[in-house]
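Only one chain is shown below, in structure tokens, and it's the form predicted on its own.
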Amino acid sequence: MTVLVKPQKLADVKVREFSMLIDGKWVEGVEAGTIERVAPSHGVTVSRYKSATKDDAHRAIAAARKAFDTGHWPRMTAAERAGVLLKAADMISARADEIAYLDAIEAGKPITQTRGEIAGAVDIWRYAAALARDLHGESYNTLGEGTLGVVLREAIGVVSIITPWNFPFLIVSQKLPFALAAGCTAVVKPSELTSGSTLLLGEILMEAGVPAGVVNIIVGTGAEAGVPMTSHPDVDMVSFTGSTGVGRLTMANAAQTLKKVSLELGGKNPQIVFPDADLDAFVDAAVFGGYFNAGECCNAGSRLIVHREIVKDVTARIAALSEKVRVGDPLDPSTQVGAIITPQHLQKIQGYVSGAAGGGATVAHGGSQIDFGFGQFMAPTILSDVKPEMAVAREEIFGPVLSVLTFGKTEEAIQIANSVDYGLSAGVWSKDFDTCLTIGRRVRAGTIWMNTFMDGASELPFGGYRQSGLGRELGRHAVEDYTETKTLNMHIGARTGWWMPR
């Protein structure tokens, strides 16, 4: 039986009220439409935004253009971007109780979790202001007596960035100072269900010094705000995180203008556990792993893929581990998960649990609703006896559920890693260091993680293979991803053209 944590009745709950930053305002929508934020954990109102149509967008997408085109953001030195970043992250630091509030009440993610993704998201942000500085070309002087080449790195120009609801402010934080590092101007649309911390973020940034129109935020749905974002001909490129079916409508509207784009989407993610594995640390990973965030996140290591020798004892252990795990308010500092992000997607999480039980499938721990008579949650589960052709095993859940594979031999097992349509990060588990790097070597994902699971670092780069999107966010790259470059081919002296005597 898991660990309950009943949250409390929110009593006399003031409703945040938010409006649209566009060109330096705060601003209704066109149409003055509105969309509200019940929590997931209470059930209550917590938020109210003003919705954005698609002249909203055209408005925030216009504001950004002429701030890129004539604006001074793309004209100052990188000293002084960087500066306004670093203030950024400062400011962000010390608001990071009232964001950390935000994104726990919105998204239903515990709030001790929450404080520590803003801890990570201020980290970003001052990698991302060193990195500013470090941007550079090159030169080539090697091309002959009469020929110097140079290389430019130049901003992008307008980018539109598109944001999910399971991690609002971190998400934002590896796309957003990167982009206005290069010198970039921005559309920033977050989900319309956790939208708060990023229309906070808008209020850090102009208080930090970011000149009016060089990022907008605007609210609404992907259908009303988030195409015309994906399609508008004076945006240079998307960057969008997100499910992989609205990864691919995204490609497909930016293709229409050939923008670059960037996509971060969806993961179907391995641990593979070897029998002389310390398991007391993998039993613990794959608790973290798999329940960390209620499961919902793109990382979450949802498929174990357990040597068959060792699999009755792993699968008990971490049953009788996912029993200690606090599940309820996310108010609570004790609780490690949260709500599930709304109705619609507990049942669907359900839908697949059913769909596993009723194909062969057993459920070795959990597999239920917990009803606190308000909100929305799921109970850890696990799910054993689980054939790589199952959905459970294919598809991404979103939800807290392990499904438990078996594999003989290190063949089978990288076999069944590989076998899905995504490729975002994986996991080994093994004292030989030949197995482990063999894996990372075969195994086609992102990130390997070796002997751990989940860490992470503002220096390291962050993408997937396949469907789990295109190109890389963070790492030392991740500021020239928001580049163009520019040959500049200078001849020196006298030029002996095609029609001149020789």
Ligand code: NDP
Given for the second form:
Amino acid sequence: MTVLVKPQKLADVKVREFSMLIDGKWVEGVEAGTIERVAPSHGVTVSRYKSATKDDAHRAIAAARKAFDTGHWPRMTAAERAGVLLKAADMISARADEIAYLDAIEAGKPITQTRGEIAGAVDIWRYAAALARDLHGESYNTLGEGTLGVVLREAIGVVSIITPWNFPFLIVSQKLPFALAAGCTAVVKPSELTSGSTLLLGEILMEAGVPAGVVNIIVGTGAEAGVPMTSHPDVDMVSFTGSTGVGRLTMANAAQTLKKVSLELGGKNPQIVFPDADLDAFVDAAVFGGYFNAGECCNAGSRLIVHREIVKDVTARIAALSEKVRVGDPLDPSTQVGAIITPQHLQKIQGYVSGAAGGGATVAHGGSQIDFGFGQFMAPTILSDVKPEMAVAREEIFGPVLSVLTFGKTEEAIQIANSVDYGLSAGVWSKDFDTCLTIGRRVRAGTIWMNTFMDGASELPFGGYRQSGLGRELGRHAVEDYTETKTLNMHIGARTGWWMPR
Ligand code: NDP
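Now show me the form predicted in complex with the ligand; what you just gave was the form predicted on its own.
Full complex below, order starting with the chain above.
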């Protein structure tokens, strides 16, 4: 068994109430219903939101459109915009504890982890501020005596930003500061399950000096509030993070008006380990990659592709380390794995485990839910004897479940790694430089970790191949993603043309 950290009863829960931010004002919404968020770890209501209707989404889009077409934000200098982003970063840092608590209690994530995510987000806001001032186009003074070409980068316009529940504050911070740095205006919709921290961000941005209408935040279901954000003709771009299924819908809706679409979607990420690897380091990374964020992580290293010579030993070592993982109260600083986002999602995870066990896999560790009497928790689970064609080897489980597969030759490991629809990230473990580089070049994924797993930095682009998404976030081109390219083709001197003599 794992180490259980029973959640303490929440004394005097103060339910936080939020409205939505449209055109610089906190509003209740037209015919707004109410969304109650029940903490997945404690089973009590912790937040209450006004949920946006289609009309609210339209009002938010209209405000963003007006702020873009006639407002000051896209027209101010990049240095001024960077100043606002830096101020926002400082204010996020000052309110880090409050934001981290809200993400921990709404998402069920360990508090030490959410503190780390907020610190990471602060760094991204600062990085975006730096990039804002370096956004520039190109010039061509090489096109002949009579021609000068200038290539401009212009803000793309109104951006819809739609985010999931698993990293509420971090993911909005991978999008919004770059859109703002470019001079765009935005309508943001967080997941209805974890909207609190994004609304706190709205307060911060208003105070930091973001003008009214530049950032609008609506809460609501995807079907009601999200669909207009992806289909309305006044939206120029959609930046979406979420499941591959909804990503597909988003792209189809955006296609009606040919909007630019950026998609960060699911993953089924392999960690390939060779016998010559530092196996202590790998075992630690396998446990981290599988159970971090309760496995509710697009980057989860949920497929362990282990060389046959070492599979028995490695599986036993991962199981032994899994015993030590501390599961339970997200508010206890010693907890490593928190709650599962909803009861329905817990059922889905359990369905995958029982389906695999029924189909010939072995439950080598865990396999069942943990019952504290409230909330929903899943034991860290290892499935061995998994075959590449099984659902647990191909589909995103989004729970703390590791599937162990085996290989003999390098070519076989590459073939298994590339055999799924996803291509977000992968890890390779070997002391041999050639082995690491061969895997690094041949596995089709947006990030390949070598002898490490799930590290990252604001400077490094992130995104997926194939059905893991379209486009890249972070990195030095992140601001450019929110721009259009315009060519100024200029003629110098007397022009000779079609009818004129040359
Ligand atoms: P969903 O795709 O269910 O939802 C994501 C967001 O889209 C939510 O805000 C949701 O609203 C909204 N939405 C739902 N339906 C529509 C629609 N028809 N039109 C517009 N918006 C809609 O994902 P989850 O929230 O369940 O998040 C988990 C998924 O996110 C996983 O598959 C994971 O891999 C992926 N993910 C990818 C990352 C990456 O960078 N590649 C990072 C993190 C997560 P609501 O739920 O409120 O109805």
